[in-house]
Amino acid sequence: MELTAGKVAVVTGAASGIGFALASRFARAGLDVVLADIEQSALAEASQKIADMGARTLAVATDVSDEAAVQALAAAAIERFGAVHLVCNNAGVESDADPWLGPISAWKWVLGVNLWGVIHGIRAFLPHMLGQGGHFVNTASIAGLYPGFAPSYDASKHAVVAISEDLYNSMSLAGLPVGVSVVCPGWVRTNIMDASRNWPASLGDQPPPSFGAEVVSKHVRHAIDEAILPADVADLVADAVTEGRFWVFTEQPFVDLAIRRWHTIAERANPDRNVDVPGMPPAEQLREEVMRLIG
């Protein structure tokens, strides 16, 4: 799909990070941009920045885990611009709560945003695209192909990859003019590690971090600080949409990580806990740092 003036893009999680970079990239291409985010003040600021670039914008405060809210987002976008051609289901969160012994609320939050947000986005906008054509961009992660980051996050991103591939196949088999891309980045310089600022009051008290989370978090934050910029991801996404490509990766070492995992699967071998993740200390060093907390 060509990114040209007259097209309309919707981006969730648009107030910061990859979402804001996507909105900016589309605005520079001449698209009208609908920005959605749960952080209302940050959303208003982001929308103004995009408008200052000369784009027509619409900001809609949206909790993507809420089906009615996403349906309202779609209705507002259609009412304002008359059509939607590109939907980026990008909103995402992570939790460092204990996934096995901690409260279930952390799972509900992560899956609600990362998984149900994508489901709601597809179901809300697909009916508007079937006749005119369009493209979905779903933000997953390399964690959607290689588990080992955080169970709730990994589960949500694996599901996003699967849903995206299923949607791509459904549209292709039916001969419908709707494209699909899935974004599987490694580390990106965003504020994902501070996602808990948006913890929903409806889920009760925010759960405490799991044992050893501070050790891993320290290294993850360092990796993120040294990572590629969201604008670089946005350029890769724009190229994929224009070229009709499904997969969007940011760096080959992370793809190699997933390839190594699938070789292990093909060999029927047990998961390898000694794999070193790009940008992180060696696996053995991480284990030693966590064990020092015990001793």
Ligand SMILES: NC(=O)c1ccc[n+]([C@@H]2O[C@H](COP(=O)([O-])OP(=O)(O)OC[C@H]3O[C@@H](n4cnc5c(N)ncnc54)[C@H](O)[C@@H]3O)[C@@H](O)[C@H]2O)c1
Given for the second form:
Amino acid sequence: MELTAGKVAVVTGAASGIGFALASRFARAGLDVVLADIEQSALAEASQKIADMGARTLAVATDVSDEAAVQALAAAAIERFGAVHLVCNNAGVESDADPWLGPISAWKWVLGVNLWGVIHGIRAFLPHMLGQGGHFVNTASIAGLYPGFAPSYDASKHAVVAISEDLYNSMSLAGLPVGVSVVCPGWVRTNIMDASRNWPASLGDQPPPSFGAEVVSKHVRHAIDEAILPADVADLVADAVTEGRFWVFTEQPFVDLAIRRWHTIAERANPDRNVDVPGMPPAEQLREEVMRLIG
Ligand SMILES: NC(=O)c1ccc[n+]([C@@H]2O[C@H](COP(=O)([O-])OP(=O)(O)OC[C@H]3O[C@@H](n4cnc5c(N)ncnc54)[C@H](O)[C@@H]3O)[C@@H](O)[C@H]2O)c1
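Mind giving me the form predicted in complex with this ligand, seeing as the form predicted on its own was just shown?
What follows is the entire complex, opening with the chain shown before.
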């Protein structure tokens, strides 16, 4: 789909990081931009910045884990601009809570935003798109192809890759004019490590970090501080939408993680614990740091 003036893009998680970069990229191409986010002050600021670039904007405070809120977002976007051509289901969070011994609330939060947010986004906008055509961009992660981060995050992102592929297949099998891309980045320089700023009060107290997370988080923060910029991801997404490409990857070493995993699957070998993740210390060092902490 050509990104041309007069088209309308909706971006969730648009107040920060990759979402804000997508909104900026589309504004530069002349699109009208609907920005949705749960963080209202950051959303207002982001929307003003996009408007200052000359784009027509609409900011809609939205919790993507809430179906009614995402339906209201779709209605507001169509009422304001008359149509929606591009929907980026991008909002996402990660939790440092212990997945097995900590409270279930951390799972509910991560799956609610990362997975249900994408499901709600597709269901709210697809009926409209079937009539006139359009494109979905779902932000997964390389964690959607290589489980090596946090279980709730890995599970949510694997599911986003799966439903994106299913949607792509059903649209193309039926010959419907709706494109799909799935974004699977490695590290990107954003505020994701401070995702807990949006922990919902409705889920009770925020769970403490797990032992492992205490060790790993500081390395992940470092990797993210050194990572590619969200604007780089936005350029890759814009190219993928224009060229009708499904997969959006960033650097090859992250893709190699997934390929290596598939080699072990093909060999029926057990999962390999000794994999070095780009930007992180060697696996052996991480294991020693965790063992030292546990004592
Ligand atoms: N940063 C990375 O290294 C990286 C790597 C791979 C994938 N991703 C994915 O990229 C996407 C964007 O994250 P980011 O890295 O830009 O982080 P970010 O924290 O900078 O931006 C995420 C945005 O989502 C919003 N958000 C959180 N909960 C929400 C909710 N319930 N409803 C609506 N909006 C909500 C936040 O307020 C924030 O503006 C996420 O899906 C994330 O999982 C990030």
